[in-house]
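The chain that follows stands alone, in the form predicted alone, written as structure tokens.
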Amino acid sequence: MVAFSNGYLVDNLTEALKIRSEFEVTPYAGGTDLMVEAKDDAVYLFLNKIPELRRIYSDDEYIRIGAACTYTEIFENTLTPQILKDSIDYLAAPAIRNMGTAGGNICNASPKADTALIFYVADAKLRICSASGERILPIEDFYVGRGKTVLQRDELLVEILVPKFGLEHYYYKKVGARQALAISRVAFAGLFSTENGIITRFAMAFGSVADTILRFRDLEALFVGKTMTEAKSLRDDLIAKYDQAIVPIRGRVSADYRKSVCMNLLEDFLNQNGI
């Protein structure tokens, strides 16, 4: 460990959790969001020299992100899925997608989390250490608001784990200002697929929307189990139930566009996949 006057710097994750545990500081990979809204009196743990946060691999279920691998890191690799490449095409610029992480995205807590979308969509999990112990819960229970979050004042997160399969068939839109470079205005994920004409994964996420990332699982599971023609007989009656549920919170831009959009692309992501 290596202390200066504003924090310190760890090689490893034990040393880190217990540093965490004894003194108040702040988690720091990245710094792209930190840096931003930097304090005099701040004192950082610096988490970019551990091993354990920047490995990315496979077992038999997930791919296994360490949460202080760059934006960069996880694009180059062969092991992670093309939605999650897709959406960190249209993240930020190559200097900020060099220095910036998905830990510290999904810690930020923001709506607007470009990649936190797709590990909504996924079904990802987050594996949350302390020098106790560890948790793995869904990302959805991570967040409880804006900003906010579940992590407790001890605690890490260390990797975000995503599903492996049912991730090939995808739509994925980022609606923003321009092509790059652009905050969403709102941002649409979608998972679909079937077997042997029933649907299996009927999965959608909606962000830049309300003070937290949307997925409605019980609209969901109204198409789950279901052949295509029962689908399209039930299409009208989930639009309307999804028009009903999206609530748009003002923001840079109006809730009417954000829910129109939000429709909008609610029925081309039907339309897409024969619906």
Ligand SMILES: Cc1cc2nc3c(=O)[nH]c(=O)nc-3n(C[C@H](O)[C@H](O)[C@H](O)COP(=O)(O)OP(=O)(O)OC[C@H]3O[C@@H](n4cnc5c(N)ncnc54)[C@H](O)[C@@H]3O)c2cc1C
Contents of the next structure:
Amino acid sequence: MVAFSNGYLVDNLTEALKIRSEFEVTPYAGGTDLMVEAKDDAVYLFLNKIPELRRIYSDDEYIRIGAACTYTEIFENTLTPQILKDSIDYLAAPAIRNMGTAGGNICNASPKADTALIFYVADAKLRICSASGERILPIEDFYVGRGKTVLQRDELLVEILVPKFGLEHYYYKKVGARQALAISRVAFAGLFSTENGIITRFAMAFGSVADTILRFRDLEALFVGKTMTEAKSLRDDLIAKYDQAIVPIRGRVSADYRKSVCMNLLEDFLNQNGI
Ligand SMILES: Cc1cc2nc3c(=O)[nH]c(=O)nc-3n(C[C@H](O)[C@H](O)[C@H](O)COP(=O)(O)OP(=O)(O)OC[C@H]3O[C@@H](n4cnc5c(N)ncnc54)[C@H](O)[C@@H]3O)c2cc1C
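Structure of the form predicted together with the ligand (previous: the form predicted alone):
Let's see the whole complex now, leading with the same chain.
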């Protein structure tokens, strides 16, 4: 461990968790969010030299992405699903992608976080560790509001567990002020799968619309287990239900604009899948 005037640099997870439990430190991954509002008196725990946070590997069920892997590393890894690569492709610029991490994107808890949207729709789970143990929780349970998570002051996000299967048939759109280097005004990710004519997966997540990323599992359930013909007959009902459920907040753009874009993207997703 090396102690600097502004924090600690460690080279393994055990040491990082010990420091996290003993001192009031702010985890620092790529710093691309933190440095925008840098505080002079902050004491950082630098995470970028911890091997346990820098690896990408897979087991039977999940692709496991270390929280301090940069976007560039994730993009270049052959295990990374294409839907996640697409979101990285539209995220910031290469300089930010070389420093920014998926863990930082999640822990910053912005509803505009582009990769968090993909982790939401993919049913990803988060492996969170402290010196006294670990817990794994669905990403949806991690957020309690804009900029607010359930992460305890002695915990670190260590890995993102992305299910290996069912991510092939996807729809992803990021709507911003320009084609590149844009923070999303609305982002949408959808997953759709069928088996023997029956819908087995129907999932949608909306980013940049409310205080947290939105997903309505009860509405998704209306289509799961249905035939395509049944889904087509339920289409108008589903659209009406989403129209009621999505209540955007005003930001740089109006709530009405956000609502129209959400509904257009939802319809486009249904059209693309023949519903
Ligand atoms: C010019 C610019 C353009 C950008 N464009 C986009 C964009 O298009 N899309 C987008 O989504 N974001 C964008 N961002 C935001 C930012 O780059 C991302 O959110 C990035 O993923 C943050 O990762 P980081 O490693 O830099 O996080 P950091 O700044 O290091 O940390 C962010 C937060 O997460 C916490 N944290 C980090 N890692 C952990 C961990 N392992 N455990 C616990 N807490 C942790 C930190 O304490 C901090 O609160 C942009 C930023 C800039 C400056």
